[in-house]
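Take a look at this one chain, the form predicted alone, written out in structure tokens.
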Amino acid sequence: MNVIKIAWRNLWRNSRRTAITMASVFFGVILSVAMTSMQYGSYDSMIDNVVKFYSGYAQIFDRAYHENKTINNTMELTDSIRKTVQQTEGVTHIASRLEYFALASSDEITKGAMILGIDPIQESYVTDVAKWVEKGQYLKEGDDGVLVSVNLANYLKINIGDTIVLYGQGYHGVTAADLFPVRGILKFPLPELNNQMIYMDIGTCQRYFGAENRISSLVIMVDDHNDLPAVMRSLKASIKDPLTVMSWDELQPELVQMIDADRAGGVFTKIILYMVVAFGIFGTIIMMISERIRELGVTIAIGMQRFKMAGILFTETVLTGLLGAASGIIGSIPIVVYFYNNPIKLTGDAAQTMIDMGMEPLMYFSLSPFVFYNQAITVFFITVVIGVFPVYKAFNLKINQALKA
């Protein structure tokens, strides 16, 4: 206890020197927190864009459908399945879909298209398709019309109010052919979706394919992807064969790989940042010890044991690290909160790249607690390691030279 008291008093005997040392830790924490917050904020944004654009946070489907996406491998949506999912804690919305392919024709022009039967109301909570309607209107429940993606509509030379012919193979090989009025034109950020998508009411889609009450997947939404692991554990315990439930990362492995690769690059960058922070702190510690060489020599000369002196110096370094890390967390909170509420807007090629990927050209920040305490702990640990240097100096200090300093 006496060591801590002496160390604390020593810190404030020269408050300017202590402030400089603490500032190194303070700015190190702020820089690492800001960088990590921006990094994980971008990951959260990427995940939200993917799940809210199409896949949802999780999907339930027949195991055979995952291996062979044919309409014969679709599942029957029963009340018990719907009730089980809706009652799962953490699930906010569900939306049923029926997805298959057909030939789309207008006059003498024909092209393959992906038909996606949706519940217009529930789908709006999942992917908000209505916001991509460039012309016309969104589907209503029970609507017998369709929404056509813009490039497909241009290729078939159709517009609002025109009729499109869909011809394909339905459930168990039945012929699927019918006429559908075009209610709206969709324009997505992704070119591949603009080239082939046709949306229709799921009831209309089931009748068209002769697949009454059958769906290809049940899409599940949660409030935040951090809530997903608990939801997945619950669903996997209650959903039995032949059905299976898969999360967004299982459905989008390429996105996971991209995030992992970026995270690896981020780790390398943070290592460089921590090295800069470490040398900054080390420099201030060296300065602090150099200024006190004569003082330390006199203290040892009048009888203080070296191990006690080493303990005091180490405690001073630890206290400096604690104060610097704590103030760094406090100082970083308003900065991160501001950028969390006011994301950085990108311009130029970087903005266009993100728009082409279907994402907003904004740099988001994260408020996850680990963003703050992980960085503070890391910088504090660096400070503690650097605290070995004053201990070394205390045990190797030559009194004659110190007294002449």
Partner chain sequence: MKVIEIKDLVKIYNSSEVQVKAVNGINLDFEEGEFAAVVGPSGSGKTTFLNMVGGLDRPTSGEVIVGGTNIWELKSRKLIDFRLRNIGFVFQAYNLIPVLTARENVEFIMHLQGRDKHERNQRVNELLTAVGLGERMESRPSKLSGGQQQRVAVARALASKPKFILADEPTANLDSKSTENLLDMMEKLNKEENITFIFSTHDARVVKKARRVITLDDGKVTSDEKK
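Since we've got the form predicted alone here, give me the form predicted together with its partner chain too.
If you are looking for partners or other molecules, they are not here, because only the chain is given.
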């Protein structure tokens, strides 16, 4: 006849009321799980998009390059750096990039362009550039041709097979001027990219800028963003000044701010939701205590210590919440799993905004364990706080008054 056993039986003596209370927790938890899952699912897909659209999960570059993105601040990609990074536990791919400006001309027309030297094979594990090739072909390894973004190509009035002249300043002031055959036309979902991008093989790019073996950044991919903190820790330890390593969130502080703001909004909604649940539980506990005042008085009168009584009442309170939370979590799993596999399709303006940003117009759900255990912890804390009330009652009950109840 221990505390749990008595508490358990008490829980079911007014089974309808207990069921109603648990149902309120159940629905609260389901709503909260669905909300949290959707939030975290959309953060994951946003991060994924940013990471896969441009920055990768992390980048290594020279500190000076982060301040001032000129070709003179690029870094040398030594074998030892390459090895260190490749051998870091959790790193799945690395891709080098060399990035700088040049003037692009065809016949009489000239325009500033952003030149991006990539490793055609490795880059496909980061940003799948091949996907955006609208006409022509993607770069081969060691290719001496270029891919030109669509608006720039139209402006320069060039097409596949034409030749483009690039003229600029290379490493340490050397003149960089050469002719490149156009292999393909790129069409990105983002207009700024369409206006200015020229892609070429990184070896070709290094020769063009006179920057043999130099890169502006080394992009790092991991399998799962949960691996990132560990990867960052070991890279931060092994990468030495003047080089530095930054993760996507350091590279994209605006995205982090946006997610944080959204998360704060979600927290507010959940506070309101759980307040409703909490008052439901609290109401039940108040009723339960007032109905049982006489019984509690008798029990202390015949010799039960108040702290034991407090233990029973506290356990009942926490059990009510936790059983409700457990059933809510179990009930929410099929719902969330369904939407995880069948993301909600957005329509209208929201969908268009996402398409414009190069994302699929889908609301993703997350199945991260956090989504679930977070609710259990929240309900647990709520019931612990509510449990203070019956504990207080147990310690302050006046027996002679309770016996008259």
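Not measured: the values here are computed from a predicted model. Here the rigid core means the biggest group of C-alpha atoms that line up within 1.5 Å when the two forms are laid on top of each other. Positions refer to the first chain, counted from 1.
Once both forms are fitted on their core, the CA shift for Leu235 between the two forms remains under 2 Å. Annotation for Val174: C-alpha shift under 2 angstroms between the two forms, rigid core superposed. Relative to the superposed rigid core, Gly303 undergoes a CA displacement of at least 2 Å between the two forms. On the core-superposed pair, the CA position of Trp12 changes by 4.1 Å between the two forms.
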